[in-house]
Structures are given as structure tokens and as C-alpha cells.
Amino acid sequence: MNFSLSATDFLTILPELILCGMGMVVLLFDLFGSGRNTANLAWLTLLSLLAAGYADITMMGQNLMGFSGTVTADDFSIAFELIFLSVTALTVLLSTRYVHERGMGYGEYYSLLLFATAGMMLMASSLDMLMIFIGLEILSLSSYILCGMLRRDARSNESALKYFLLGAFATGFLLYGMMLLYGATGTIRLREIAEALRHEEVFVNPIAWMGMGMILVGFGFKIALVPFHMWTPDVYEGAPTTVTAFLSSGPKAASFAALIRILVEGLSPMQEQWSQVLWVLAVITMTLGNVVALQQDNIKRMLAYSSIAHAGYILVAVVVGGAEGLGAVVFYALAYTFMNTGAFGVLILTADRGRERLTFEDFRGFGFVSPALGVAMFIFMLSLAGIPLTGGFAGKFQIFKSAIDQGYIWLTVIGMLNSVVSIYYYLRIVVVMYMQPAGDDSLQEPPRASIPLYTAIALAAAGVIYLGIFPSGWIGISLQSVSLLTAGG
């Protein structure tokens, strides 16, 4: 068989090539640069992200295919890739002071962020199970190391070890599931798998169904669906806060993008069956995430369980499917990026002399000590709770509207009840900030100025408000990004 490469092949993965190439440049810059200037490394990383974003934008609407149809640069992948780049850019801005104060001012930190982003982008753009797995491994290995970047912190080491061990276990399920699907269908190409499953003898093959089940288990871990969520609170609490901000938004969105690829393009003949399984997982994920979040006194752990609940909300849209459901996934992933990363940004900025303020008691009176940051945290909590005029409300509205339109009434009712429950623990922070006097351990003066950090928080707050007040434009973009996917390619 003749195999040749063309310029289109490399153009299709140009953003990933930019990030991987610049990841190595950042390492070399750190090795040979003078003074190990972490600020220069951060700006070089941001420049790399901007270059990759520009490459993505120029390819919109072209629906390029590369490497014999194993990767694509369609609007669906590009929309998610821009979300990944936004997550990483906000994380870099949040990291400039944090990595210096916590002894993490290494080129490998920024380099790993770039490699992890490239892995996420490859997951969203792959039409081949092997390529999805490669992208997932690039992301996972980078994430394991990032969790342990505080090398002298026992909690950070524990976080990295737990994430690695459980992640490797879940990856085994995922890879074995892919192998079983290959054994049943004779191919690893998603669209060819769908064609094979339309034949009765393949569809009824129990090996194919076992493969589907193991793939759902593997991605259930990556997305933190119940009962595969156990790693989330411990990893989020022990990891550096900047890494937690990154993990809670970027990899979760990437896993949803890859799962949608597999389900919609590869396992579409099994939709009736896998949608029933995901219906149950969505309900228990939303419910357990919210119920356990109610009991948390540590804000990082609360946001960890909150992220589990939000995975359940997004899973509702995956169950619904179609243009409206999958478009809601894209929109909500963008809104969640702003509100969740912004909330972690406030936690990072309030750290004082190496001590992170992560409990509710630490935020007593915070709204009066630092009015601007108090308002920002207030906005992020309102959005996470799904209060009107915020991006979180617009995202949940799209999810539940699409579910009602498709007749998923009970799923919508359960989702809305869970959203009401979440209001309690989100507004608990607001009550503590504005209705309780500052204690001896509370922050007594505004945090030290950090322009990149304030910029990241301001951008996140602006994004939340804009998506809440003017959602129609981005909803239209989200629907357009999934139009080719829902049309069957």
C-alpha cells in the first residue's frame, strides 16, 4: 500500500505541532536562559498559545482531513481546541506569581502545560481510536507530573501518585475496550466501526458490547463520573492550585470531546443502549457530587465535588444528543472554563506568604477586605450555581431546554433539583464573605497586586457576564460546530 504525506496532513495538526515544538523551546529557554526568569517563560508560553489559536481560527470552516483520515480539523475539534487554549492561557496567567512563590519556577511546568494542551487537542480532532489513545496518554502523563510539581509537599506527592495509579488502571480498561471493539469490527477507525456495527452479526457480538462498556468505564474515570470519581477530591486538594484549575476544566472538556467522537461517530448504532447507561450515570453523578459538596469545609474539595456534579450536567446533554444537545456541551464547556478557573484564581491570589486560604473560615469578611476580588468571587459562585445573567445559567438553560425538547422530562427535573441544591454551598461562600466578620485567621488586608493574576480573574469574570447577557452568538457558534458531526460527517 502506498503511503505519502502532503501539506494538508501537517496543516491539519498544525496547532498541535506548534504547541509541541514550543514546549521543547520553553525547556531549552529555561536550560540556557539567564536567571531562569519565570516571567519570560510565561510570556513565551502565552505566545505559543496565541500562535496555535491563530492557526485554529484560520482553519475554521475548511473541515480538513489528514493522515489518511485519522485526524480532522473540523469545526467541532476547532471549537474545543479554542476552549483548551483558553483554559491553558488563563492557567499561565494564574501561574506567574504562584510558581515563583512555591518553588515551581521551572521550564518543565510551562512545557508540560503545552504538551498537555496538545494532547487534549489531539483527543478532540482524532477519528481513530489509536490516535485518541495517544492524545489521552500525552495529556495524562503531563497531568501526573504537574500534580507532583510541589516536590517537597507530601500532599502533592500523594496527589500525583494516586492520580497515576488510578489513571493507569482506568487506561487499562479504556485500551482493552478499544481492543475488543477492534476484535469485533476489524477496524480502529470510528466511522468504519459504525459501518461494521450496522451489520447484524457484528451488532449482536458480545465482544462489541463489552468493548463499549469498558470504554465508558475508562472515560468515566477521566471525566470523574460516579462511581469512578474517587480520585477527584484528593487529587484536586493535593495538587498545586494552578494545576487544579487546569485539571478541573481542560482535561474534563477534552474527555467529553473524545467521548462524543467515539459515541456519535463510532458507536452510533448502539445509541439507544449507551444513552440509557449514560442517563443513569448522569443522575447519580449530579446527585452524589452535589450532596457531598454540601458537607465540605475546604473550598478546593467543594469545587472538586462541584466539578463532579457539573460533569453530570454535561452528560445530560450528551444523552440528549443531536445538534442542540452537543451544541450545549460546547457552550457549557466554555462557560465552565471561565467560572471555574476564575474561582480558583481568587483562591490563588489570596495565598499569603506561602499559606493558601482554602477554608470557608478563611474568607470571613473577605468582601470588605478586598471589594474587587469579593465581587469577582460572587460572580463566579452565581454562575456555578446557575443564577440568571451569568454564563452558567445560559449553559444550564441550553442543556435542560434540549433535554425537554427531546422528551427527557425526568432527567431535566432531576438536573434542575440538583442545581437548586448546589445554590446552598455556592452561596455559602457569599454569606461568609459579606455577612460574617473577619476572624483572627482571615485575610486582614487586600492581596498583593499581581497584574497577570488580576488580568486572568478579570477576563474570566468578563467572560461569565458576557456569556450570560449575550449568549446567542456563542450558542450559534456552538450549534454550527456540531452540525457536521450530527449530520454523520
Given for the second form:
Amino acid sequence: MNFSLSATDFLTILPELILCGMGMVVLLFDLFGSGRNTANLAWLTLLSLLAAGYADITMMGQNLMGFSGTVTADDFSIAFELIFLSVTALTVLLSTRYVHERGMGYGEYYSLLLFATAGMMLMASSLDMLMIFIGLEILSLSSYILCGMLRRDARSNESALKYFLLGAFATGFLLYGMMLLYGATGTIRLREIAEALRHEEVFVNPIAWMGMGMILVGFGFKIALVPFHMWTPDVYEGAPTTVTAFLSSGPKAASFAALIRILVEGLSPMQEQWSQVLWVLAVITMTLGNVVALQQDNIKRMLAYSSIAHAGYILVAVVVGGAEGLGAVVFYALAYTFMNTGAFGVLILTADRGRERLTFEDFRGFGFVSPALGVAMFIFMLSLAGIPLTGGFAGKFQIFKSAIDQGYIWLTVIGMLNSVVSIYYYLRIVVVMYMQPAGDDSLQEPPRASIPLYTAIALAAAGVIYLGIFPSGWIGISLQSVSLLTAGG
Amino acid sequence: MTSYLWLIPSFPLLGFLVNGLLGRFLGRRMVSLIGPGAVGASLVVSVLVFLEMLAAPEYEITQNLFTWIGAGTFQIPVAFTVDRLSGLYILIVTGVGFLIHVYSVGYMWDEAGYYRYFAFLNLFIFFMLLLVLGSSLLLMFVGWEGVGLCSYLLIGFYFERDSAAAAAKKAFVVNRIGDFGFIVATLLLFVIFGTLDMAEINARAETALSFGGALVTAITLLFLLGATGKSAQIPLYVWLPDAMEGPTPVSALIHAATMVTAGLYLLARMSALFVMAPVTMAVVAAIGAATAFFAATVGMAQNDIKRVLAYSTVSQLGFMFMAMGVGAFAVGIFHVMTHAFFKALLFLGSGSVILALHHEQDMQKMGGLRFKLPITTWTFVIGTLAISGFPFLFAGFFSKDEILWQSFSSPWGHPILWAVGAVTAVLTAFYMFRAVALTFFGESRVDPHVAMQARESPWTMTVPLILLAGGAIVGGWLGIPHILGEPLHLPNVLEHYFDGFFATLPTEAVHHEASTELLLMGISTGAALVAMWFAFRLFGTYRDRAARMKAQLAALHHLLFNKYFVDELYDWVIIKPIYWTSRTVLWLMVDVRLIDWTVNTVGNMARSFGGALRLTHNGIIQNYAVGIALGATLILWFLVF
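Since the structure above is the form predicted alone, I would like to see how the form predicted in complex with the partner chain looks, so please show that one next.
Time for the whole complex; same chain goes first.
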């Protein structure tokens, strides 16, 4: 084996290196820094995210390869990395006050976010099953701890424990699947696996098929596809709301990125079969997510089920595949980041008077109690429901447009019907906010102003509107980012 | 080069956002800087762009902003175009709009909701600019709907007053009927041409459609329906007179610079289609002539000063339709421009009177105000001279006379059109001088307490009046007819400006003697002068005779005063039946029994299904693991066997 390393190797993973290094700096800063100034930690974290983002943007279009082809910095990974960085940046802005007031170990919180982000980036940029697995574990371990950050809250502990136990279970599937695939093909590199599968004797080997099935199960868990989704509501509800906002946008997008890498780069010969499985999963995921969301009274749980439903929509685009379909995945991931984090941001702001678990009833008359936040929530709900002039509409339009172009008529019909169902519970917030008077037990006063929180919500709202009115820019980047993936297959 | 075209609508939009979101915290001074400032900035840019357009090849600048939806052949680009038509329009919209904004500072200063008013006013300008600048029918439609929305918001500005809320609703509903025509026509064009770009449609019209065919006739008639809604023509004019429920500067904005000129813009913009449909053109001319005459007669019997002006707008818009109907698009747009000056002037002048008299609008309770309100009086008189077509000096004379001449001489014109137009011009002179005499001259009939306090308006209101009065004079000099201009070597600037822009009629022009033109001009102008003098004497000096005349013509007066009972007719023939059908058939039967039942049943089924599924989420982790294992088994079973 030849272990010579060049500068390119390190340049390829420069953003990941920045985040890991800065994660440690944040820890040290917290330890030796003057007092326990959380604001400085948050700024430091934001700064590292910006630096990583800058590194990503400069590498765009170069398609670097590093470490003997195990990691890459192609446009696909860069597009996703920018999404992850947006998620984390918004989460940091949302967290400053929340973390401070609840005494959630400061330095640890921010450095774990940075490590989790580095893990996600590795997942999107690896061309090797083992590297993907490592990235996933960096992300997962950080997430488990983040869920339990409210040490004295039993729900938070329950959340962390559930996530960890079931996560370990699912990781078992994933790792076992990778092992079986290695057994059948003799390699862990995605492109070599695809090469091997083109040979008839490998292709018919049931061990390869079992491997693929188990990988799908493992990612199904991470993305929260039905029936591997059951942990989601419990974990999301118990975890600190800032962490929920992070978990429901970032790791899902990362798992989609890794899944697409494995399926399109590694398992493309099996496309017919995996797309059939995913077709079924997409349908039951969308349907179950939406139907159960109808029943929820707790808004955090409602958003948890809605995130399941949205994973279903994105899966439709994965099934469709091709430049248009995969491009729609990239587009939707960013749009979903904005609208989902934004909605959670409003929840975080309103929950600051010790009302952690908000129901629809609490939002009665909220549009008049706090007009600005009311409008922001209105925008996010419209976008989640897929109403035009929002990013949610532009994303759904592309998903279903590509599905129709590829002849997936039934999938489109089911997706559209689901979208109609979802309007009910998204607009329910709007109805209670504007059409019902505030009651004794609803939110009476506008939340205390917090500049970082308002900034995050305003940025998210601006993002939603921008993607809705000027979608072409990000569509262009999305399509560009998947061009290499689809050209090879 | 063209990178700053997008700024024109951006300033008002920004003004709307700032005043709308932060207006409560800014204070009146700041709001008054931002509101008019935004339109002023966009006026400056408009002038620069206009000059650039004149220097550009083909006199056209297009700026592609972005593609809203681009999916294969289905492209919806967002692009702005400034050509000779939209260039003139942006100058009118931002120029007159700016003066109205400045005026509003004085007029609205004491009103609650000051910032809300300016936010809506800016939004109105924004949508109007979008309508004018959009290079595709879709973008135009966004503006088209937007001005409808803003007119609703502004007419209903005093929403605590029932009449204002009702007027706002009426404007909205009537406009929706017109919008329906616009939408259907747009969809038809998209099916035929595969694009919504107006320049392309106009360019390909001759090859894609057959002259006088049913299709082009249908499309243009549908566009005409849209235009009658926005530009207040028979049968959809009813909203405009009620629209005066809004604050007076809003009336000025709706009547002069925006909204009502949108329908005419649409006709002029799609001129290539219209000249291919002689039937539609005849309908346009007939509707225009009928509306002009009809509204002028109503205007003669009204006592509310704003109502007189409102019907005069309807009537003047009829003139413009008549011009378009005989193929004289440039002349119609010329009248749009002159009308923008003098109608904004008249409305703002009436606002100045109304404010001075503590919101008194009845002309029977005015009179003799020329000493108290000198600036208002003399600018209002200038506006009246302009609209009445006082010869050789004032703007209205040139444009109106050109319309009359075209309606006679154009190959698609007719002496009857000329006659109706000439009579209407005489009526216009009569009722406008009646209004001037009743308001400003004769003895005062003002409540003495009010008269004590009446004083001239602040400079923010009088300066716009003076500037607009200038426009009401000078604006007409741009289109001096050859027959008057040639002996003095004065060019017809506007005709030259629009040379070759509009589609021309396919019929050969008929030659007319210059003496005919002079004769017709002499007849209509002479009659109008007599009417002016007669009305002024009758209502200024000999009011008792006027009262006697009114008594002799009581039946006619009753009919005119009640506006031919058209509102009542619509109420009985259209609104009541629709209301009845909606209530009994659509609501109680279709909606409650059929739709609600279906929706509720489906909803309940979904909810109980969801409830059953929720039971599986019982929080017990072992069950979750079993779920994962079961799912995994199914997938593996499917893949391996």
C-alpha cells in the first residue's frame, strides 16, 4: 500500500478539518476562556461555519479527490455541505438564549454541533462505505448526546436513550449490510462495487441483495421512513427544541446525500429493484406522516410527523432519479431547511417563558399578540403546505414535475393528495393564530426580543421567500451538482 | 447599461415594506419622507430610463430579471420592457403618482393609520409599474390583480364606515368579472402561441390568426371585458363612482394615474390583435361613445363634487375607448396623458376644498370660495378649462379634438361617433362649469362656522396643484394637430413619437379636406364655449333660473340624479338572483349537504385512521424495534425471493 499524502488530500476535506479543529478550540476556549461567556462561543462557532462555507465555495467546480479516492469534494457534496452549514448556522443563532437559560453545558453544546456537522459533511463527500459509516457515527454519537443535553429533564433523557438504543439497532443493520455487500463484491469502494455488480455471477448473489436491503433499512431509520420512523416523535419531542430543529433538517439531508451516493454510485445496477422498494416506502411514509400529523395537538409532535411526510416527498425524487429528480432532492433539502428551522425558531421564541410543550390552543390569537412572528409562522406554514411563491412550492413543483416526466403518475397523484391533506394541519395554526381570540391559557404576551433568534427567523423567512420567487439560481446549482452523478450512470 | 431598470418598481415596493412593517415605530415625519421619497426616486430613475430608451435601437429596452419557472419548453421568465408606450406610462404613473403622494402628506396628516395609508399607496404604485413594465401577460396579470387588491384596500381605507367597506367590495367584485375575461384570453393566447411574451404575440399575430376570425374576435372581446372592468366602461363602470368613498388623493390616483388607465394600456399593448378583429373594434368604439355620453348626462345632475368628477372620468375614458376603437391608439394614449394631468388636478383641488370645509362634499353647500381658497380656485379653473376643451391653450382641447377628428375621419370611424362625441364634449363643458360656478363663484352657501375656519391648504397640497395645472396646459402642446401647427411651424411631437409603434388598420385611409377638419373643430368647440358660458352664468349668477329649469325637467333630473337606476337594475337582475341561488342552491344544498358531508366524512376517516396508527406509537421501545425488524424482514424477503 502506498501511503504518500499530498496537499490535495487535505484540501479535499478542508471544511471538515476546519470544523473538527474549531470544535476542539471551542471546547478549550470554554475551559480557559474568561468566565462562561456563551455569546463568544456562539460567535466562534458561527465563524468556523463561515470559514468552512468559504472553503466550500472556493472549491466549487473543481471536483477534487483525496485519500486515494475515498473522499471527494465534488459539486454534489459541496451543495449538501452548504445546506448542512446553513442548518447549523441557523441552529446556533436559535440556540444562544435557549442554551444559556437552561444551563446546557455550553462549550460541549457548540462543539458537538460542529462535530455533528463535520460528520454530515463526511457522509456527503465519501466514496467509500467505511468512510460513510464513520461520518454517520460521528454524527450519530454527537446527536445522541445533544438530545440528552437537558440533564435534569426526564423527557430529554428518555429522548437520548431511545435514540441511542434504536440508533444502535439500526446501525447494526447498516453495518451488517455493508459487510454483506463487501462479501459479495470484495470491495468497499462505491464505484468498484458498481463495477462488480455488472458481472452476472455477482449480481445474482443473494448476499449482495441482502446487503442492499439492510443498507436501506439502516438509512430508512436515519431518515425516519415508515416503518422505521417510530422513534422520531418521542425523540423530537423530548430533545431540546433547538436540537430538534437541527435533527429534523440536517441529519436527514445528510442521510439522503449518503443514500444517494450509495444507490447511484454504488448500486446503480440494482436500480430497478431499489426504486421499487423506495416507491413503496415513499408512499407509506408520506401517507402515514401526514395522516398521523392530522391527529396531533402538540405542535412539536406535529412538526415531527410533518418531517416524516417531507422525507417521503424527497424520497419520491430519489425514486425518480436522473438529473431532474436528484436535483430536486438538493433543492428541496435547502427549502425544507429554511421552512422547518424557521418554524422551530418561532416555537423556541414562544416557549421561552417555561412553556416547553406548546399546543395549537396556545397559539390562539397569536397573530395579533406578536404580528411579526405571526407573519413569519404564516410564511413557514404556507411553505410547508406547498403554496406558491414559497420555497416549499418550488421544491414540490420540481419533485412532481420530474416524477411526471419520468412516468411516475401514480406516485405523483399520491404525493399531491398527501400534500392536500397536509394543508389541513399546517393552516390550522394559521386559523388559530388569526381567527380565534386569545384565551386565558394561550400566549398572552409577545416573547422577549432576542436579536440572534429574530435574525435566524428573518433569515429563514427570507430564504423561503427567495427560493419561492427566485428559484432559478439554486435550481441551477442543484442541477449542476448532480450532473456528475447522473452522467456516469 | 440597463441594469437599473429593475429599480423603478423596487423603490415603491421597498417603501411599502418599510412603512408597512415599521411604520408604527417611525413617526409621521419619517413615514412622510419614505412614502413620497420612494415614488420620487422611482420617478428619477424613470426619467433616466426614458431618455435611455429614446437613444436605444428600436426604442426598446428589455431587462431579463430571472426565470420564475423554467421546465423544458415551459418557461416563465420575469422580464421588464420599456418601449415608447410603457416609457410614457411609467412617467405618468411615477410623475403624477409622486405629486399625489406629496399632496397626501398634507391631506392625511391628521388621519389615524397614516403609515398604513402610505404603505398601500406605495404598493399601488408598485403594482401599477409591474403591470406596465411586465413584458409578458403573466407579469402584467400580477400587476393587474395587484392594483385591484390595492384599490380594494384604499377605497376601504375608512373601513369602519359601512359605505366605504361596501364600495371597496363592489370595486373588487366588479373587477374580478373583468379579470375573468383577461385570464381566459391569456390562456387562449398561450394555447395558440405557446408563449405569453407580448412582443412575440404581437409580432406573430398576423400569421397565427386569421383576420376577422372567430378566435381573434373572441380573444379581443375577452380582453375588452377585462378592460371595461379596469377602465370603468359599460357595463362594468359601476364601481368607479363609488370608489370616491376612499380618501380623495386615492380617488385622484385611481382616476388619473393608475388603475383606470390599465384597461387602455391593455388595448394599446395588444393593438396588433385588435386591428385584426373589426367586430371587436366596432364594439370598443360603440362602448366608448355610449359610456362617454351616458356618464356625461349623469354628471350633469350630481351635487357631490367628487361624484361629478367620478362620472367625468367615466366619460373621458369613454373618449379614449372611442379613439382606440377607430384605430387611433396613439391619440387614445395622448388623451390618457392629458387626462392624467387635469383629472389628478381636479380631484386634488376638490380634496383641498373638502378639507377646508371639514369634509363637506355637497356643492349646494359651497359657493364663493374663490376668496378663501385662491390657489385651489384658479388651479381648479385651469383643470376645468382643460377638461372642457377650451381652445388653443389647454391640454384637453388638443387630445379631445384629435379624438373627435379621428372618430370622423378614420376608415373605421363614423359620423355618428363624431356626433355623440361632440355632444358629450358640450355636456362636459356644461357640467364642469356648473361645478366651478357652484363651488367657487356666486354667493357663499357655506355654514358660517365652517366658513370662518376655511383657509387655503398647506404647501404640500398647493404645490402639487400648481405643478399639475402647469401640466394641464403644457401637456397638450405635445400633440398639436397639423392643421393648427403647420402654419406656426409647431410639430406634432406625440404623433412623431409613436410613429410606427402601433399596429395600423388594414384599410386604406380616406382623404378628407382640411376645411372639413376645421369646420368640425369649429362646430364642437364653438358649442362647448357656449355651454361653458351658459352653465357659468346659470349656476353662478342666476341660480333661481336653474332651480326653475330643474323643476320643469323634474322627471329627467330624477332619472339622471339617480344615475338611470343602473345600480338598482344590477341589484335586481344580477345580484339578487345570484344571492338567492348561492344561498338556497349552492350553500344549503350543494355546500352543506354534498361538499361538507363528503369532506367531513373523509376527514373523519383520515383522523380515525390516524388515531388508530397513533396507538402503535406507544412509547415502548421494544415495540419500535419490532417494527423495524418487521419492516426489514419484508424488504429482504422482497429483494431476495
